[in-house]
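So this first bit is one chain, no partners, the form predicted alone, shown in structure tokens.
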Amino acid sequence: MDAKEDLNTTAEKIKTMEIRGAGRIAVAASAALRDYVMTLKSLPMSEFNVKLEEAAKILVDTRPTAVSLPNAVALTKRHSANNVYDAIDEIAKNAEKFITNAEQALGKIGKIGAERIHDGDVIMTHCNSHAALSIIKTAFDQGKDISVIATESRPRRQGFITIRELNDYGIPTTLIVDSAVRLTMKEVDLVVVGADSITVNGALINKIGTSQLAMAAQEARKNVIVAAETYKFSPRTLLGEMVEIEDRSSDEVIDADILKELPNVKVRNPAFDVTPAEYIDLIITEVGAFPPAMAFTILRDYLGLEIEV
């Protein structure tokens, strides 16, 4: 297999979502590019960038919500070079550093998100997020006696990925379904989700019914705290381009074979929501903690305005 065809392969994989999870979308975008670079060498300069261009664009395209695939994209194949060998060394150079910085955030943010546990706490999450999972489990390493409650996460059930990693970290795990969040939210002490997306004014984009727990959360007065990589906040919202939500097949909720049975009946089946900023309580990222209201300073300090350009 060669690199164009690794890139593809790379690219069905974010779009079926075989590669999931924003953070590892990013990652994998951000070295397809890179190994696929290598393999221009013999190229003119004007025709590099056309192929860069084109291969960037067959990443970005396959999910339109999660901007840290553009954002890995874009941070990865920028160069100033005026030969083919320098830019593809730049390059290089990009995604390594990308990639290290995002293994990197993890970890930190696990950090600074832990100090917002408490022993004793029961702790609600949505969906697959490692960035959220590096908190709860930083938090268990650091002797804390804690639970959690997940949610299925439907239509995809990515809840059943995250109880399975707490359970075989030993953090005692309760599943539940998605329509029973209000009510169990009177148990929980602390909302702990990942991000897709946030906005200049800190909106969060979320695997749907995100904003489900925040509003229950809200109304019960529990804090909602997002965990996510710098990477993950959207430069085009500065010029007020508005977030794609996007809409994946309705074969994910019922088999096809039904649906052609119903002719009077549609499926709708976004894959995130939006949750204001009003109903979260701080971002934890890798460089700090910050309340959604200081979303710009992220954009402005560590994305830069030029990674739109």
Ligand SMILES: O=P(O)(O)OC[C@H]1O[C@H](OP(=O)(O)O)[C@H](O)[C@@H]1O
Given for the second form:
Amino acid sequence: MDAKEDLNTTAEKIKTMEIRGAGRIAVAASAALRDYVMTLKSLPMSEFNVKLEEAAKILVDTRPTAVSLPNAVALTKRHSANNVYDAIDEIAKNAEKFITNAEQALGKIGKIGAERIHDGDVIMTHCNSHAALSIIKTAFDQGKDISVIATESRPRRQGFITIRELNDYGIPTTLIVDSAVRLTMKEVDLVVVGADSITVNGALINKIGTSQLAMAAQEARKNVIVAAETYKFSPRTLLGEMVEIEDRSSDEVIDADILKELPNVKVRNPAFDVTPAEYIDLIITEVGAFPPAMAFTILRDYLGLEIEV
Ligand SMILES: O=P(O)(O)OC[C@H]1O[C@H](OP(=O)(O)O)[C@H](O)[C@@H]1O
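So the form predicted alone is up there; where is the form predicted together with the ligand?
Everything in the complex follows now, all chains and molecules, and the chain you saw is the first one.
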């Protein structure tokens, strides 16, 4: 396989969600871009930059909602070199830094977030978030007697990945269907979810259904904690841009043959929803725990306002 095919294969895996999770797709894109540019040594500088931008676009265009993806690509591709060898060197170092930071961030989020979890807590989580699970597993490692209520997370049922992971870790877990969230909330002490994007106003964009957990939690006066690496904050929202909500295929919701028999029916399959900041108590990042109102500060101090938008 040539280098461009490898890049396209990674892009396809992100699109089809063979590689999924806002953090994982970011790390995969950074690595794919690095591997691709390594093969461009013999090109003149101007052509190198064109190929670099083309490759970046292929990766970014795979999924529109998780800002971790364009942030990872922007942080990886930036270079100030005027020859190809130095540019490749810079990009390889950028990728190394991004991937190492992303891996270490999960452990730090786990430690910081676990401080918010108490012995005896029942935690509700949604979908499958490596950052949220890092908090839950760390609290369990600390000897806290906790249990988890995990939503199924239709249509792709990422909740099944979560319950398997929690089961294998030895954490008592209850699986519920998404529509059981409100009824079950009274048994819950706190909600811990991940993030695909966080806006400058502190709103959370995460797996469809997250906002119903947050609303039910507020109604029941339970805390909502978001686990999010700093690279999941969206610089474009500084300019007032909305985060695009990915609409996925109807095939994920209903069998195509059944749908064919129903000419008056259409299917909508939005993959994410927006939870306003007022429903969120705390955002746990690798650099500390912040109220959502501090999203601007995180963007400025840890991502840098000069990031490509
Ligand atoms: O980065 P981590 O914490 O793993 O996941 C963050 C979020 O990414 C996932 O998206 P999808 O399943 O790829 O659509 C879920 O929405 C999850 O909450």
